[in-house]
Amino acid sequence: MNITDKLVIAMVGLPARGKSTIANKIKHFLNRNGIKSRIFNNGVLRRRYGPPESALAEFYHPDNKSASSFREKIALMNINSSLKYLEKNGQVAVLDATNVSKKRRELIRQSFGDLPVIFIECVNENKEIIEMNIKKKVRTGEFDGLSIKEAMNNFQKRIDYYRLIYSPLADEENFIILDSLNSKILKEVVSKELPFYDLLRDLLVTDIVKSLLLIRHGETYFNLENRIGGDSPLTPKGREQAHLLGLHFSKKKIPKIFTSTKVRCIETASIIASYQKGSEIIPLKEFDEINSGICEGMSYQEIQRDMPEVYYSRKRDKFNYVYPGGEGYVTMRERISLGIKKALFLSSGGEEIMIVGHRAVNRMILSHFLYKREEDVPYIYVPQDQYYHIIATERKKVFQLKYFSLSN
């Protein structure tokens, strides 16, 4: 076997930290670049061959010797399967498991002999995201018979047991510690040249979107009066727009729809989701519309008449202007970026992503992928009768503005 074009990637980290999302991202990315890659997931084998109680927390207690022995057998099964894959025509094997103990990582290192191995540790302590990720995991059939609350408590206890044996990466020959939410490398140690390393590293710090549908909420009563901010519901026309969107996307599978926490976005998303099977609506405060402070609920005409200093100051530099008591495009940038990271983190690799947002928010989301000049961002066209389809990969960037009426 020629080891110059072979690589073993072993994921590391506590459950719900994004290891499988990153593993899938790596596989899709490398395969698109002509590098034969496959994931070997311990959890898949455990669910296939393990006893029913393998879903319960006590199965992961370090003192549960029989369960520990079973999990070691599963790990060896995947190691052997990945070795066979690499001995044939496979180039990259991704071992998707917690691998949090030094003992397990040493087993991996020894099993592959002279084949290069790199460990990627996913870290993320954002409590909101971890809770959302746990909730996603416990909705699988594995936890049938438990309420969502019981299943989440059970899963959290599983994580606590893993913490007892968790030894972060430190002494391994090749490793990357990755902030899996923010796509940021916190530490890397590479002692020798590794196949495909430049590609892999570039992937880990890049936001890749296979298909993002960016929607603006339907018409609201505030829109009719040209008022900004607030929490206005949809008009009958706005609900009709949402139904047209639902029909337009009814033949697509959209597992998750991310929205702001505002009524108009959630209402639009709920109508779209009614045309789907099992589509989950996930409100994120990061996608809330720009806070216009003392101008909330006012029309632009009222601002010009009653607060001319605000109106003309903002007009001179719309991107950098911050509403008194509120925010501006410039101060939204960090939270919008975090919202995008959350949506990508909570979405499985390759699935359709939909965001139902607001005009200013969607402008900022577009600028995240488009790299528009700051002064141009507040003028990006975001209509209510069209939507953006975004593809942003290492090889292709596509931004299409599409109509969604039945005639189109």
Ligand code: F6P
The other form holds:
Amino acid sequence: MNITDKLVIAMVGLPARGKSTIANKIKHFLNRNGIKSRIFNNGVLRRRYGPPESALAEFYHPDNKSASSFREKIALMNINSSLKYLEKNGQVAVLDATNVSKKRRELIRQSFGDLPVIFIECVNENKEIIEMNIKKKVRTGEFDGLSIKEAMNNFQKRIDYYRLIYSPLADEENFIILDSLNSKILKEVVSKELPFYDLLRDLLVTDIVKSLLLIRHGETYFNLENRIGGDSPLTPKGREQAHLLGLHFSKKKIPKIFTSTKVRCIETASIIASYQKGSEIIPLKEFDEINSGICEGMSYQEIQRDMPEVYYSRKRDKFNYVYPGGEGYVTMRERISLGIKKALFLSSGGEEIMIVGHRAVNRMILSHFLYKREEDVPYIYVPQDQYYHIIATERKKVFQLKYFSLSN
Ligand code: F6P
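Previous: the form predicted on its own; requested now: the form predicted together with 6-O-phosphono-beta-D-fructofuranose:
Next comes the full complex, and the chain you just saw is listed first.
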């Protein structure tokens, strides 16, 4: 086998840290770039060949000898399949498993002989995200018979057992430690030239969306009076807009709809979800509308009349202006970016992503992917009768404003 264009990537990390999301991202990205890549997932084999109790925490107790030897067998099955894949015309094999012990990593390294191996450790201690991820995992059917709460506690216990044998990457030959939520490389050690390394590095730090539907909530009572902020519900027209959106997207499969925590977004998302089969609504506070501080609930006319200082200062430099006691576009950037990371983290690569947000929020989301000039961001057109379709891959950057009438 010519090993100059072959690479083994072994994921490392506790359960629910985003390893599979990253593995999927790697596979999709490399395949799109003409590099034949495949994932070898231990969990898939464990569910296929393991006993039903392999879903439960005690199976992962470090002293459970028969279970550990079963898990090792599964690991070897995947190592062997990936070797065969690389011997044929496969180029990159991604081993998707926890691989948290040194012993396991040594097994991987030795099994591949001269083939280059790089370990990618995913770390993420964001409690909210871990919990959401666990919730997603326990809904897969493996935990039938347990309540969601019991299943989640059980999964948490599994994580704790893994912690007992967890040895973070330190002296492996080639490795990357990745903050998997924020797409940041925390440490990298590469002791020799590795094939596809630049591409791999690039993709790990880039937010990629194959298809993002960015929607603004329907009309609210506050919108009718030109009032800003608040938590107003939809008007009948706003609800009708949401129904039109629901119908418009009814033929697409949208597994998750991310929204802000505000009534107007959740209402819009719920109506859209009613046209889907089992679409989950995930409210994220990161997508809440700009907090206009002392101006919350006021109309632009009232601000101009009663607080001319605020009105004209904002007009002069809308991007950098921060409402007294509130936010500005400039201060929203970090939380919007975190919201996007959360949404991407919780979606599996390749699936349609929908965000129902607000005017200022959607402007910031657009600018996150499309690198708009700061001064233009607060003026991006975000109507309530159209939506943006965003594609941001390494090859293609598109943002199209589309109508959602029935004829489209
Ligand atoms: O009017 C709707 C709204 O979403 C307000 O809640 C928010 O303050 C405003 O739009 C943001 O737009 P701009 O930055 O142009 O004032």
